[in-house]
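Have a look below at one chain only, the form predicted on its own, in structure tokens format.
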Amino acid sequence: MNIAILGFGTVGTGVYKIIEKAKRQTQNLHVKHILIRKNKKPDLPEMTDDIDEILNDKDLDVVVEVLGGIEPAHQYILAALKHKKHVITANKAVIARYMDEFTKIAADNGVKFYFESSVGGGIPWIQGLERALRVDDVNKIQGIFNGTSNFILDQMKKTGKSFNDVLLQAQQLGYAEADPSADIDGLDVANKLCISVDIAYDIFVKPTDELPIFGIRNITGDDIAYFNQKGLTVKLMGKSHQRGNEFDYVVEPTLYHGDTLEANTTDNYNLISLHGETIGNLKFMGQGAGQLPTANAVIQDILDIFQHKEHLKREFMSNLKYRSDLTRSNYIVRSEIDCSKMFAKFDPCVRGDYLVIHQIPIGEMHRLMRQVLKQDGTAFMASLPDRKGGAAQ
């Protein structure tokens, strides 16, 4: 099976390394082309800066897109599918925005579009979700989808260091980009949650301003210390619930009691879970990022195509409706301003430097916090645990 790799950064290099080792079934795979940037000197004979050379190669079977970003990745994926090449991508940003288009074009041209590595890195999350959906309706998804934010929160708890100090450490280790906004502001989690919701509910959901997102940029060492005193650990979570013909989705810091799996997911690990009617709760834990774990998931998709293993077909025809206030939760808020009047309908009470808000709809909470942030750009909030020990639902 002949393969082209578009992009030769961290993941692209990992895919090449695994195939070149030629262990087990990867000995049937051959990297024929590697697309590099214009005017970059090729270091390997497979390298080219001509996308048309790749698209017009009649002997090419699979295109692996690991460029990242939206364009030109979007156009290259479409072109490859229209040239009847199977496409595999780890690019969650482009999938979250164009999954419906990619799925349709792939079907129209009799080829596959697979993306296991886009959510959860090396964790078989997409495969596990699809497998559950063969039998069950999935009515809840939640997870630590982002290894960078998890590393930051875990190191702040372990070392007592400030957010900025730990962020710098994450950048030095290669966990965080020079611009860490996507990780710490929850945008990366939003992309991965939308992809998961697309599959779970058979509905296409784009990441938009409508999605309630609150990241960890404003968390402080004092916040972490206070949570520790209460036996709580904070995680940046992506969550979705489905009830009847409605669903919601949210990205927000969430507190867990110390004996939960979420609280004990450390370093840059991910933990993603689903709930199905007959299977109950299933949790998937592992390396959510990194060169070889992510490349491993790409190779698994290539082998599925080689072995003619079908993935779950989604047509995005569900009649589910998004409702931001479907679910209620308790929250804790820290702000320099007195915001108790804003939350007056939800039994606010002061606990030290924090305001506790009771049983507020999630969408309403995020709408009100946007107002708080306009007056206090350093404000922070987190969802509180329910009485069962997990996150409030």
Contents of the next structure:
Protein chains: 2
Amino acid sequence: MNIAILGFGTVGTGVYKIIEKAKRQTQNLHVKHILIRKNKKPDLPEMTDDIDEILNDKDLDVVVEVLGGIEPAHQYILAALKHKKHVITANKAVIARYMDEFTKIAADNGVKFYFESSVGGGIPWIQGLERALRVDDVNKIQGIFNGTSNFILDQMKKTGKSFNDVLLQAQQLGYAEADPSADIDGLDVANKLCISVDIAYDIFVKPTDELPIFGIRNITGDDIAYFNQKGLTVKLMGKSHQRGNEFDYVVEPTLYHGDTLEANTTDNYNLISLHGETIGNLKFMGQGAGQLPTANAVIQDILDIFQHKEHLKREFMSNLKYRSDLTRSNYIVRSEIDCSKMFAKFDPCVRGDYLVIHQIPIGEMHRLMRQVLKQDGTAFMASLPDRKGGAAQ
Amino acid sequence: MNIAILGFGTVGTGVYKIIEKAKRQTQNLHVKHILIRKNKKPDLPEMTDDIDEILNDKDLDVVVEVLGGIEPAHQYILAALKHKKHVITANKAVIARYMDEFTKIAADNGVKFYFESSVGGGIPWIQGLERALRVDDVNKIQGIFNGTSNFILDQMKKTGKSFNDVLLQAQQLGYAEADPSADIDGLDVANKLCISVDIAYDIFVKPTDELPIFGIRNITGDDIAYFNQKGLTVKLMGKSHQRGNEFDYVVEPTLYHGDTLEANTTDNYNLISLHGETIGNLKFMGQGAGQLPTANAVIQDILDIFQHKEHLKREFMSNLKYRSDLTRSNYIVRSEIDCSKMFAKFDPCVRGDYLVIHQIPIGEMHRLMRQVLKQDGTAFMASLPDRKGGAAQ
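Now that you have shown the form predicted on its own, what about the form predicted in complex with another copy of the chain?
Everything in the complex follows now, all chains and molecules, and the chain you saw is the first one.
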């Protein structure tokens, strides 16, 4: 099977490395083209800076898009699908935004559009979710979807250092980018959550204003110390619930008791869970990023195409409706302003420097918190475990 | 697709229930026969006590064997395969013993022999392991494979009760059988570990004398309290390592630090892990037993057959050799006899009522422990974490 890799950064190089090793079932895979940047000197005979040379190759079967970013990735994916090439991408930003378009164009052209590596890196999450859906409705998803933010929170807990010190360390280690906002403000989690929701409920949602997002930029060493003292560990989570014909989804810091798998998912690992009617709770832990785990997931998609293992069909015809107040939760808030009046309806209780708010709808909480942030840009919040074992059910 | 269910106990009933619900992709499945015990009164029109009526049905596609036990399950599976019916079984004891025979007869007759539900219940472990093997050599497997023993150890830790009190409670709740030996002596784990090893290394191993097995029958409330005080949690594990052309496998109580996923796998959950070259660590947690999770895994196998999703081929042609001293580990031993001389080569150190033994080959440890048990039938041992994070690598 002939493959073109668009982009030869970390993941692209990883895909090439694994295929070159030609172990087990990968010996029939052949990297025929590698798209590099315009005017960059080619190091390998497969390299070209001409996308049309790739698209017009009649013997090419699969295009692996690992450029990252929205454009030209979006245009290249569309063009490849229209040239009847299967497309595999690790690019969660472009999938989250254009999943419906890619799905339709792929179906129209009789080719596959697969993206296992885009959520959870090497974790077979998309595969696991799709399999669960063959038998069950999935009514809950929750995940530590972002390794960088998990590394930061874990290091803060282990070392007692400040957010900024640990962020700097993560940047020096290459775990965080120079502009870390996608990781720490929850946008990367939002993309991965939307992709998961798209599949779980067969609807198309984008990480727009409708999705409540609160990141970890404002967390302090004192916050971590206080949570620790209460036996709680904070994780940046993407979560979604489905009941009847309604669903919600949210990205927010979430506190877990010390004896949960979430609290003990350390370093830059990911942990993603689903709950289905007959399967119950199912959790997958693994390397959510990194060259070889992510490349491994790309190769798995290639092998699925090669072995004719079709993924779940998406039609986005579900009549599920988003409802921002579907789920209620308890929250803890830290702010320099007195916001007990603002949360008066939800039994606000002062706990040291914090305010605990009870059984507030998730959407309402995020709306009110945006008002708090306007007056106090340093404010922080996290959802609290309902009972033993985790966040709101 | 026409299905026969052999045995209508917990799992058989679950398979029937899920198919009757006819959700999503299961609507094409049809239970045509249910084999019940001789002379038992049939409650449903599908029921029969005549295995030949089932085997000779030309329109039957799949036989689901959920009788349990070795015979007649073994003969029925062989007969079904020879009648060119696909066979799916949840029966780990019969698979662990006859995997090679079933694999060969299925291939000879051009039908499938699948067994996802036999290891890890609802956890897609076989599927996950087979996928990992498409790209990687898997060089480590470790799992909490048995929910009953995990429930017992977890309850002992949570309540401080004795082994016997918790075992009785588990029996009353229906989590443990009247004769609990398969669960507490490690035989169930041994079956599941052997099945995993068969697939991981493409060799056929049986849970014979070669496999070192040590169960939890001798653990006391004082042991649990002592481990607790050291920040350690004990789990009954099945483990296997592969290096070069050699492998080992072992079933034994294993101590984990409190901040590992293993230590925090509570109740009757299972947690099964693999390590592969490019994928790194991958862990799956879920319901390792129970009617609907196990039945769900049976249905997944049926759907794989229906959707022509072929599982990994097994040929058992690997030249991997078992070596009992491949891996060394530290152990803690409790015995009423003084056994420091016996372990003199491995730097034995007294720690209260316990002896800590250093860097002893796993096989040697189990051999010596069998000698200890001859003099002190109450002796207990567990392997210790090598460094932070778990048992011997």
